[in-house]
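In the form predicted alone, a lone chain appears below as structure tokens.
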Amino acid sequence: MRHSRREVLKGSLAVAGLSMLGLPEWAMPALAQGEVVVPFTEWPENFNTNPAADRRLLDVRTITGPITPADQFFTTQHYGHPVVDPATFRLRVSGMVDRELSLSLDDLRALGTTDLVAGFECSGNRRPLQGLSGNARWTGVPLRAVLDRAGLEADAHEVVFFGADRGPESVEFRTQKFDVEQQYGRSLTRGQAMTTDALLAFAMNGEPLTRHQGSPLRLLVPGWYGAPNVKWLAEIHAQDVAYLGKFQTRWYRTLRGETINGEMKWTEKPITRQQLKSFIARITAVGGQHRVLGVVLNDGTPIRSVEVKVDDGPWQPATLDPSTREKYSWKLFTYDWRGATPGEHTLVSRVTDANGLVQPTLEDLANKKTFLEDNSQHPRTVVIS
């Protein structure tokens, strides 16, 4: 079944908001009338955009411009929705400083704010729905103004970041485990924490931030994968040594093989910066002509090109949206696919950025064993009547 314009566009961003955050009406991948979406053959038939209580799903086929509405952003977390009064809030910044904080938002206002547009996904995001992802426009005040008025110590070589969510948690040590509640914890080196365009926000598309999205403070990390974006940020706690905190250490890590001196060996990784991805978020039609949108995310390293192939046809060059050019900002790119024949096909969009990198098939990444940090190419399959 096909879908058309209404359905699509229901829920979307309207025209008037997009000019409203200084986005051109021009902008919007919007459907022309009579355009209809080509639906996969791999997306669920009973797709939910809330599959659970702690998770929220962009359907990314509905994508209808740069930014993505705040009621459609997506969200998961680990202790559920924490609620904090914005107006007794207070940010803690303790440990190896020479002055330990408290601020309020009109506080962190006070330093300084700021405008960031940055998109990124959770690194558990991956096919067929790569809807863990969204873009939006950040207000909130550097990360580095905040470190510098604390003023960090000398020996501080690590900034710990806790979210008012937490929850009980089984803590092993070789033959012993321990029950104690923590805090969702991730950290940045110091020099990760002063040399970033990290952003304390919050606000979010112009308003303050939904309870969904860490109202009313959230670290945002631009260029990096979800998991270090703490949301409802409560302590910043600078110390002289790592933190091993679960979701620092153990839940969110990459296990891959690499070839070291001509013999494997297996390596755990953070989950830090965005691997370099584009996936196909839809395919429409219109008059017997087809059109492809998509989506590439990665770390802020300018984009060199994006692709797209149909069946075993040779790559064809995509075109960039130039509204979002922003550097942190996810990436739509279009393609025409014309003199579609009827039957089934098989499209692919690939992204290379300024650097070369090129974005790896699936068997390219055959010796990566835990799921997170798809990036892979993602084919479509559609079947044109």
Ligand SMILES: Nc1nc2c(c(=O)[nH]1)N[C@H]1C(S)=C(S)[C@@H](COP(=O)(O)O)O[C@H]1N2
Contents of the next structure:
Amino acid sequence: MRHSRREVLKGSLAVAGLSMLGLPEWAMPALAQGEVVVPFTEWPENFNTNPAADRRLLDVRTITGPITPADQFFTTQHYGHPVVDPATFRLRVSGMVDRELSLSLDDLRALGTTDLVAGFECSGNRRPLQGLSGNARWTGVPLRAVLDRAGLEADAHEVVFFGADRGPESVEFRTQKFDVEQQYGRSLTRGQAMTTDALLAFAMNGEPLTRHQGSPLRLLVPGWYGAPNVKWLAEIHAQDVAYLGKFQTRWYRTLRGETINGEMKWTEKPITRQQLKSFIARITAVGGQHRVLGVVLNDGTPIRSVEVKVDDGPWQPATLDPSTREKYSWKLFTYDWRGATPGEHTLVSRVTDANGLVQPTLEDLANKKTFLEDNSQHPRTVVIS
Ligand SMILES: Nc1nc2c(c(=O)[nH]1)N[C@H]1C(S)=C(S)[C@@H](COP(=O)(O)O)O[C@H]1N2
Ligand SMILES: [Mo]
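Right, the form predicted alone is done, so what does the form predicted in complex with the ligand look like?
Shown next: the complete complex, the earlier chain at its head.
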């Protein structure tokens, strides 16, 4: 199922094969001797990767390889980082199921584990930092295996995931307001739960999940934005109706003008699959040469091309890193910027997927009113001396 170890091995052999064919090998994005980062002029002066005790951003200028180390992986959440003891941990599965379950980590492992590389960003990730993004290898149990074990009843149309973290919320109803305590909750429809490659992950990059990343267990929906990846997963609850919790229906939604039946309609949709996006992570200089490194994120649809444009020049093809070709991995790309002249320059990337979908410009997104899901082309400015 999905990316077994054997497939992963096959993938890396294919990469090795590239160099045997005499094609240029991917040059590791780590800085070469004497290579220096050219500052982005739009970068905030007092950039802090830890703006709050429970929040961390990735400094995308420091990306050194396809996999983001655990101590650099971004972390963001609504109610702080709860501590859950892996030894006494039990995942509860309840509601409209044939068998209610209470599973230890060992019980979960016994259902069969798999691993895959998945990159994701928070739906609020945007310019100039783009630091609410990362890429890791996740190991866990396919969600389907757990749902099959419990047996979803015929009318169980919605599967709700609750984290162990909780906090006070004010729920509005017409003219009233109710102060209640809530857990972080997200849901998938039965169809989404059974057809996505969703994983109940207990390890990241081969190590048990850290507290920041949701120890001991989190939901991972590959190809989707971060919000559905419920950390400190405590309960799975099957029900017959849609889940209307705050973080499902109110906090993470996009107001967009769309043409439906020839008429503009303002739609409010939950964030789900990642919109096709690329951004330049850094520009470096070594011995008069310039190199651009960037990142592509999407829902797992194969990528056709990434291009880079310098000032008003033509779009030029960038090179995708073959070690990031796994379906849900973020993709890294490089572009050799030749003949950079002194002065200010603007560089921008755009990605096109196998269906011909092209990353939009900011102007193309004029009818997107709320700030989430900003996948617009992101111009970076640098000054070459
Ligand atoms: N339990 C719980 N899970 C959560 C959240 C949360 O507040 N509580 N935040 C979500 C959001 S909005 C994002 S972007 C991702 C961030 O995952 P990370 O901290 O591992 O990068 O976690 C998601 N899972
Ligand atoms: Mo998020």
